[in-house]
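Have a look below at one chain only, the form predicted alone, in structure tokens format.
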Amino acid sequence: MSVWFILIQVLNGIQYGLLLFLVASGLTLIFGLMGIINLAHGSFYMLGAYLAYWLTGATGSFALAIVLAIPLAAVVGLVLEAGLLRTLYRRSHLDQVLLTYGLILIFNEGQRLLWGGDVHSVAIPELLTGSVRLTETLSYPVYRLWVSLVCLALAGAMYLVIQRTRFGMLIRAGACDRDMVAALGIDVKLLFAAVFAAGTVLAAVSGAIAAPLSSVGPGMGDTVLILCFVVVVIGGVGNIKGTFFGALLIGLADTFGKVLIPDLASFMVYAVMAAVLLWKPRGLFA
């Protein structure tokens, strides 16, 4: 096993981990601020992938498809928050689980009605179809590097918004004491709606940019949802920084597990989670 081969797997693991971070960060924001356990979050990832497939075919441009998918995903998030989830803020987690699990079924059936049960593919944009040559026999796809850069840019933007803006201050304050934030005259309902829409968009964008890397098919959000919960638990529930490092850890563990011990690849992810929780029961950055 050469050094270049290991480097390629590290890059693959980082790229996969950054994608997981985009999805899981939305889940973390929603649970950290609103206290909602959203089992339908993986469906937003699937929605983004199908929107990329549909809009790319309709417009002929993958970039335009992503641009159009963002407001569509935001509208879906706003409608769900206002119409369904707003009634669950003061309810038990069991009620939240039951409702959001029902949303998974609705999204899966809606996907079959709109796009059928076939598996689809999305072509990589022509500008990103090349590869970076590492050796005479090994190269790395430009598109994967682009995905990593986009995820890093969004992660940096998320950090600046949460830590350096008034909106981020309200999110952090609301996560600590929503009643006090409301008493200060802040429209908490509007804040919650904005955060839920942002979480929906993050998941949808990650699904859209991941579509050319994998097939677009029914139930594709279910596996991602499980890994996102693993990432959130490892990083510490409600902690964006922990979600980032937890996602990278899971991305590397999953990638090297598939390369080194493919028969136990899925076990590696849960072994890493168990090891972290034995060391820090509340997560890396609780």
Second form
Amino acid sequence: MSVWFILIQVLNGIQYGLLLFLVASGLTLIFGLMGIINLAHGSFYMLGAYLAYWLTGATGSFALAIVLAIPLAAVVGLVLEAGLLRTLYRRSHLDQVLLTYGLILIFNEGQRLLWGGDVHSVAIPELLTGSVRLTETLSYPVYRLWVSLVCLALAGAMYLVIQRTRFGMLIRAGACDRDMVAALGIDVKLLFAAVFAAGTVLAAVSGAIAAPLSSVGPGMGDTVLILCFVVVVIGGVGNIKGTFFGALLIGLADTFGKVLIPDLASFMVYAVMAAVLLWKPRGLFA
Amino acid sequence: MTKPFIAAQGVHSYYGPSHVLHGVDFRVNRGETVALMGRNGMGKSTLLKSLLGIVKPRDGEVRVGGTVMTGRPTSRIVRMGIAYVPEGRGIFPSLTVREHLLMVARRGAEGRRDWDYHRVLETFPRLAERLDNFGHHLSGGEQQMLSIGRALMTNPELLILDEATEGLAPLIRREIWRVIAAIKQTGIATVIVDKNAHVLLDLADRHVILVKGTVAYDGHADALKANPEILERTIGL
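Right, the form predicted alone is done; let's see the coordinates for the form predicted in complex with its partner chain.
Once more the chain from above appears, this time first in line as the rest of the complex follows.
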């Protein structure tokens, strides 16, 4: 096994990890702030992928498809939050899991009605179709590098928003004591809606930019959802920094598992999770 | 007669299943300092929370600036010019001192900006030394200064202080009382709950004493000083 081959796998693992981070960060923020366990979060990822497929076909431009998918995903998030999840903030996690599991079924059925059960693909936009030559026989696709860069840029932007802006301060304060935030004159409902919509958009954008890398098909949100829960647990619930490193760890574990021991690939991620939890039961940075 | 800034009328509130307030009338005029007194469990905190909409009154009415606000969301009521320093101080452990202050900065009624970041830090020099410390690294006294400073950053018409000096060392208490007196001078109305009745007798314009969820006394300090048996009967002083 050459150094280049390992480098390629490391790049793949990091790219997958960064993508998982974007999805999982919304999940963990929503749980940390509102206490909502949202099983439908993976469906937002699927929604993004299908929107990318559908809008690329309709407009002929992948870039335009992403730009259009963002407000559409935000609207979906806002409608779900205001119409359904808002009633569950003070309810038990079991109630939340029941409702959001129902949402998965609705999303999956909606996807089948709108786009059918076939597996689709989205072409890599022309600007990003090239690859970087590493050796005589090995090269690395530019699109994967671009996905990693976009994810890193979004992660950086998220860090700045959470650490440096008033909105971010309110999110962190609300995660500690939402009643006190309300008593300071902040409309907590509005804050929750904004964060939920932002989480929805992040998951959908992840699905959209991942669409050219993998096929767009039924059930694609479920795999991501499960991995994201693993990431959230490893990172410590509500902990963004932990989520970031947990996602990289899981991305690498999943990638190397598939390459090195294909027979046990699906087991690798859980072995890593178990190991982390034995070492740090409350998450990487708790 | 001056119009009250906030007025509760016939308020009945529950804390869980227990009926805590039994038809309370309570008002604070603009610029007035009111001491809310009574033994533990007589309904002081519940009355404050009912004014703020944190506890929703089952019956009765709360008006702020003449507008009926009963049952409205807390954030709306607070936005009419009320700042709340709760019992336990309500400091966020994962936010720095600076963030606590900047997070809520806003103009008051008619765009007033009497209080800003710099004035709060001038008032509480201790906070200026601890700007980058997180909430859970502050002492009790510093937390209380921060809670009051944060309240002032909203440029309120009315400041509500629940257990203003509870659990603080004597020196810090004196500091807090000094600041509360200074705030009074600026014309901000205040409602103060505190165990220290003697300080309140000198500081407040008016005293309201709750006994078992009803108003047992509502009057001026002089009348209360002239009739010490009222205090003895109602709060056992």
